[in-house]
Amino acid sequence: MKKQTVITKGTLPATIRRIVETTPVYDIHTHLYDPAFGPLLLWGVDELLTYHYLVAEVLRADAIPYDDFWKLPKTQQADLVWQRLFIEKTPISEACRGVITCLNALGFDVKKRDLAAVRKELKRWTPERFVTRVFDTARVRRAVMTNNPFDALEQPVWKKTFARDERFRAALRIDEILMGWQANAPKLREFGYDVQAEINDKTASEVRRFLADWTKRMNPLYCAVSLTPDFAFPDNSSCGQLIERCILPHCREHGIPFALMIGVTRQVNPALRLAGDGVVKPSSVEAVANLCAKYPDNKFLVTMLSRENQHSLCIAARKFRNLHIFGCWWFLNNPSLIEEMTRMRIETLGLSVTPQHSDCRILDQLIYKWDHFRKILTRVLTDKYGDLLTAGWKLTDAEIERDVKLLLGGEFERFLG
């Protein structure tokens, strides 16, 4: 049995830094893919540079017409981003700094600013080898994908037999059902499910059959949806009816949580394409509380996009043990906001929270998302454990290791049951 070391104020900072830096992460929400999905797994420097955070930033810095930018090949888009944001300006934004963190951690001399050399070296790598390199560098033990059964590229992969990479777990994404029922009901009929526009008993039964078929196929950890800030519950819309009559019974039956990511307003600027979504107003925490209260036998994973929602969401989680809040999502993924939210959550909820997920779309981003968050978590925990020592509490390194494991995915696993 490992000998436990009692922590003092003098040894506290280095101990926390060591533990946080070396504890593997369970990344509970990403947009990454198992290598078996081929081109759906995005990786490499050109993907990093043309990620939608950087596209929005470069199109503020350059007067190129939107349509002209989108006509460029990806390498030329990346060249433009590199020139405008990294050469002509200092890459000081969080998205730009993330690229530098990734390249540096992968062994590139970023001081040389040699994009061609990075591209040349990355051509030597296979996706499978690069996954291992990135997971090892980021110290990520497992990542949860976002899997859409309506996706024309993804669906065929699931329908054939393939060897699953155990580092990647599935999440069943159901946006097309909840957020676009009238448009997507005909697609369900094409898939062989006898649904109608009206949410009647037959339709509800067929939607549940669809969910059951894909749950059997994917073995997802949870069902997930991204919702607008106008999401309300209870609600007699098709979304509200489908949640009550299909999603929640399905999740209870299969013992999986329902994950709600609430607050995005789609296509605030359509000319930006994927970069055109925004956050324009707070959402309703009351809707979350109503779900948790009415359905105590369901488990809910929730993250919200507006900063203004974070305190109320924390308080809701104190009241409902079937609510687990997670991550600093999308536009909240800035160090100042992450630190504020992490402090508030730990002060309010203790260790019963998953303070971050990467939300990565590009494999390489695992490196910077977790590198930057670990530094924030180290600062927060150094302060919080320091407060305990000042109050007279005794701490050991084993206790801190236990706590950090909970914050970096262990509490999520406990919540899954």
Second form
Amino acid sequence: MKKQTVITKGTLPATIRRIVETTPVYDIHTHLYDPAFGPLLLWGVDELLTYHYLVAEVLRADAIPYDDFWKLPKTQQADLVWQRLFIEKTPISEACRGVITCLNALGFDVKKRDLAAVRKELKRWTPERFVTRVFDTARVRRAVMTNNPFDALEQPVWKKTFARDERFRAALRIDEILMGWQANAPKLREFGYDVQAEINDKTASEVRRFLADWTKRMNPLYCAVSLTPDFAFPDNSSCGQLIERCILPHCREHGIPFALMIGVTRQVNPALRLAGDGVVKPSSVEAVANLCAKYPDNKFLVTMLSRENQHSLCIAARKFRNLHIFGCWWFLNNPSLIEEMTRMRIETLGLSVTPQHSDCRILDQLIYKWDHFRKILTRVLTDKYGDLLTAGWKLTDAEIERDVKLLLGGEFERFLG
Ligand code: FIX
Ligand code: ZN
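After the form predicted alone, can we look at the form predicted together with D-fructuronic acid (FIX)?
Time for the whole complex; same chain goes first.
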């Protein structure tokens, strides 16, 4: 057995930094793809620069009409982002800083500000080799994808057999069913499922057959949906009925959690396309508590988008062991807010939380999202363990390793069962 070292106040900061920096992460929600999905896996500097977080920023910094921006080829969009946000100003926002962290960690001399040189070097890489390089650099052991069976590009890949890359796990995304039932019921019929607009017994059983078929194909870790701040439960809408009659029984039968990401108002400014979604008001934690109370045999993974919801959500998680909260989602993924949330969650829930997911859409981003989070986690844990040492508790490095593993994905794996 490895020798255990007792930690003192003097050795604590460096020990925590080492452990947090080296513990591999299980990233529980991303928009990345197994390389078998070909062009769906986004990577490289032009994708990094045109990340929708940066599109929102460049369209504030430049007066170009929105439609003209979208007509530009991707490299020219990236050039505009680079010029306006990195050259003409200091790239100080979190999304801008993220690009610099990635390029620096990939070995580029960022002081040179030479975008052409970065493009040239990255041309030498294949996606398969780049996945390994990025996973190794970011110290990520696994990433959960977001897999939409309605997606015209994704569907055919699932329908043929392919060798799965073990580093990528699936999540069955069901927004089309829950958030757009009237529009998507006809598509389900086209796919061969005999559903009607009304959620009657036949329709419920056909939706379940659809979920079962896709679960067999994807072997997902969980079913997931993004919901608006108006999400209520119980609720007689098609969404509420489909959850109770199809999603929850399906998740129970397959022993998988239902992940709810609550609080996004889609297309606050449609001209921004993917960058046009927003957070305009808090959501209902009561809806989450009602779900957990009524369905104790279901497991719920929940993240909420509004800062105002975070405290009540922590308290809800103390009341329901079938609720696991995760991540600092999207507009909360700023160091100041991540630090506040991570402290509050650890103070409220101890280690029974997954404090971060990356939500990466571009492979390279694994590097910055986890690098920035590890620095925050190091600060928070140094304070928390330091307080325990002051109070007379004894700690070893092996105990800290055990705890950090839980926070970086181990607790999620335990929750999955
Ligand atoms: O619904 C989601 O999964 C969101 O995370 C995304 O749709 C969103 O666009 C995003 O990338 C946030 O980080
Ligand atoms: Zn997401």
